[in-house]
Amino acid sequence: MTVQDAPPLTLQIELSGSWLPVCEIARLTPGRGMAALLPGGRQAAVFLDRAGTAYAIGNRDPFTGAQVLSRGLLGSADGRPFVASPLLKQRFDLATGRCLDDDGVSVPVYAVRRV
């Protein structure tokens, strides 16, 4: 198998021990995120920082309850990368989805993996 025929590698997210495949990683744009529609209704926003690393959490806004974090520009902050809502600019650490501007708020973070 040639590097030309092998299948491309698909971006899949972890749900209550089962793994979804969510998009092909080259349909990512490194620093900008995508909306994925989950099992029930739900939604991740779905990133690919510009070192390559992909993250996914709730796509909700707790804030105004608008599904649009992955639309929202991506930073980081003490090394810790975020992103910060197209909303209200509240910014939400990619990582564990804890507020970094209000501890007391957080959105889901799910594992992701390449395969």
Given for the second form:
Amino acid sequence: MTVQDAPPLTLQIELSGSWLPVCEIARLTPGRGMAALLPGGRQAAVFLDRAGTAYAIGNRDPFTGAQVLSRGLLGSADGRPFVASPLLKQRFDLATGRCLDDDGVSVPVYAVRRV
Amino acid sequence: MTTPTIVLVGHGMVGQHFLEALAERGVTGRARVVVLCEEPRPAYDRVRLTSYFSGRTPDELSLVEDGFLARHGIELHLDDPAEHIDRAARTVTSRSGRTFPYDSLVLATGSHPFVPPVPGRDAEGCFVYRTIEDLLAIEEYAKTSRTGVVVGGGLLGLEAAGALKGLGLDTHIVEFAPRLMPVQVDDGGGAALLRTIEDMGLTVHTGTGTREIVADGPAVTGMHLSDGSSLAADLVVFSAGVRPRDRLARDTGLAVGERGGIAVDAHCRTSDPDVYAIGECALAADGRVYGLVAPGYEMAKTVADVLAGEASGSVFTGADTSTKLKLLGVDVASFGDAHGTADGCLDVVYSDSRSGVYKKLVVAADGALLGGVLVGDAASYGMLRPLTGSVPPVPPEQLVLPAGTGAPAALGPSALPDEAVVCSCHNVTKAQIRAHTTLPEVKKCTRAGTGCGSCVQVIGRLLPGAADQGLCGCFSYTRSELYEIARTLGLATYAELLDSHGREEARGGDGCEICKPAVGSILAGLGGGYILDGEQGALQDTNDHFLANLQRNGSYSIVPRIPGGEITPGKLIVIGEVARDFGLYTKITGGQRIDMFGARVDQLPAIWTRLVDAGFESGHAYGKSLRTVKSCVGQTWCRYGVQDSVRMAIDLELRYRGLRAPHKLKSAVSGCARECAEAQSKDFGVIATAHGWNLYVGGNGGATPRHADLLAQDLSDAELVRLIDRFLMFYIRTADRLERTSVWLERLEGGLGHLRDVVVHDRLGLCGELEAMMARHVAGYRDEWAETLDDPDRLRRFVSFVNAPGAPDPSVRFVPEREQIKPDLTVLTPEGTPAR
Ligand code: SRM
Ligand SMILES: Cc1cc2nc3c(=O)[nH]c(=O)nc-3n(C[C@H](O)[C@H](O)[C@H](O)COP(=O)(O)OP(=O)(O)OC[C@H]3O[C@@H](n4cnc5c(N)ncnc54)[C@H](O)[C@@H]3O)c2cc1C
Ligand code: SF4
Ligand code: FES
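Output the form predicted in complex with the partner chain next; the form predicted on its own has already been displayed.
Zooming out: every chain and molecule, the one shown earlier first.
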């Protein structure tokens, strides 16, 4: 059953226990990301993978300090989605934030939900 | 239990490697480590010293990763050399008067350049070539000099001569031996080297020594040579070899060699068991002083093993002195028994004085490869060196003949035995490399490939993926195969291609950052159309995604097309106004156009609205597509010009703009054979003749420059365009991902002859189709920026934040420099996780 005028689905990310609305899901293209400004000036990168699953990680590329991870390309390795930094191409697991090319490095991960 | 103290004297290349080896073994966690460094800066890459002159900054040369010393609690004292060792008290005293007690002392003092004791050698304008400070001084002095002389024609002498030449000096080399690089190459190699170096405009004097430096007042003005002749010189660089810095050791009574060097055993211990010496200051157990960095690294590891208490630690008893270098742009390599000193050995020699290529292999009576010398073309070095000591699987003459002379393809690395040392900088064997699957993993785990880099190509070919020609982990097909699949099956989306032709395990997944842009380019080339619509938008690399080039701080640069480099004053003023109004940094690029840097992503539409209104369009600086067609001013103005090169350049640039290709495409048109537009360094270059145009293809600047090959001569305008159409489309159909035309042409079976057969003589009957494809491209071209601005939907992506569309990104900030802006990098590393 489809409801005619259902309100658009919104993506929210969790920040210390509360949920911050970010944007309508429809704003995101599968396979790409967008940056979101968080309270206090931090930045998150939100993504949809091909299957439509949403993810959010820190936007800051730890290798360069630039706030650019939202502009990287998505891919999957061993069935797990990752984003490749657009600057020097290191890959980060979207679910855990771990850098796939350097064990010592990771980025923050945020929980997401659609409402 | 008290913490033991390790004192390291000398923070050079080997010293730093030693510290890293200590940290890796956990020793820094349980010992206090103190480093005394004579130079005013931490360890840097001395091997790449000369790259300072090609723009690498002293900071970029640093070998010490940010935070490394602090993380491991290492105390570094800059500008404070050790002056005295008291072995009885077990202390070291530094020049500033501080005294440091030690439990273990490691000397890594390197060497100092040897200056022959000729009269006048202290005159102003005489230099050595060893430290960054030396280079800074040479650079400053060269500003007021015209003629430079390098004393010594060895490896470093040639490097110094190249630097002087690069500084604009009329440069001479004086070498006492009868040939250049006497240690590494033989007479034949020396002759090939000499010819090439003289062709570059340097003057070489071999077989003669320096007798006296002549000065007028304090400053050098010339020199007298031992053959009775004289040279004028404003600047002299001594590069006559190095001597180990063993004074500290001598003064404290440690054993040193007759000809210098601190004597050590196989564990790099000196005659005092608590004192070690490593690197160029050490006289190794085999009685040699090694002047190369790789053996020094081995010694560093040996001592780190000892101090870590690793019982089965390594020992250092000698090392391979094979070298591969690029000196003055000439590849020179020598390995193994290069001079053929073994009994009964034979030489296999290939020599071509036209191209300056000389190759010699030394082979034992039983056919085993003993060593060799390669000058002018050292591509096979990475393969040959590890084969030393074994009988190569193909006859040696096939190993020296140049590619494409009818010799069967030279053997690949699969022929190497498992124990062959592939990376000599870090002593890593084929078997150790084969234990890994990717290059980053190999580098991380074995460090192979992180030294001089000359082994990287061979490593790539040894990894499991290498036999698999597939594009990436998602596709087992090559780019050109995928092109044909998409074309013949009419597949129009990435998802279709991945799910029907991807590797089993990749189907249904998200693909990866390698195949997505490659397939995006294939689809754009086949289908045309706006590249950012629908799924295609998600395939493009970030630069294509925003139709601009991402810079290091997250801002973008903007390059409008300026066809042929020709621009009206009115348009120049528009660029100036736009840059001024948006506060952008402007620079003339190497491609005869103007780049504006420092735009935030949310500013791009407003900037482009102004540019498009003034008649500009995208310059595709972001795309794997046509960049620029450079031109010289040509017949219209130049007294030598024989054709209108500017018009032709503009015509070609407008014809091929927007064409998506496996890699970027560059072109140039020169109005006569003087070649002011450098057409022969381009993917397709055109040079005017009295009767028409000559077309050159497969040229490249960049990291591996290649001169283009002449494909056809004296073409009319129409013939020229038709031939370029065919050439480009054939390249686009058959090249691999990120393969420039130069590399593609080298790889193409049958080479230039085959290319000519296909695109000139139409032997495959393809030309009609190739021309039709290009005609479709030309007819379908539309400016991507104009199309983007016309569509509010497409504009929605140009925001810094999806949840705050108007807000600028606070991390994109700038500071002033030379009356313009530059990125403020300090805002990029806020507290918390430090940037690496
Ligand atoms: C802006 C410019 C330097 C400048 O200030 O002059 C430049 C800047 C970049 N070059 Fe270049 N190259 C520029 C002229 C050149 C030239 C000279 C020329 O074109 O005449 C060369 C040598 C010629 C050649 O390509 O054969 C050149 C050889 C390279 C290479 C090496 C290519 C190779 O085959 O080895 C790369 C790396 C690559 O493409 O993989 C590169 C890559 C780059 C990139 C794209 C690196 C990157 O990914 O960030 C730079 C980004 C540009 C930007 O952000 O706007 N750039 N680059 C020049 C832009 C020209 C233009 O108007 O489009
Ligand atoms: C221009 C150039 C190009 C080269 N190219 C190559 C190449 O292509 N391949 C290759 O293998 N090798 C090359 N080399 C040689 C290579 O740089 C050396 O082998 C390597 O640097 C040796 O390392 P080291 O630590 O023993 O000595 P160094 O790197 O010289 O370091 C010794 C350090 O100790 C310091 N020191 C000396 N005495 C004291 C003291 N009493 N107290 C405190 N500090 C002291 C010195 O100031 C110096 O900083 C090149 C050298 C030069 C100059
Ligand atoms: S290439 Fe020839 S025509 Fe063009 S500017 Fe140079 S000299 Fe003049
Ligand atoms: S041989 Fe120098 S890095 Fe491998």
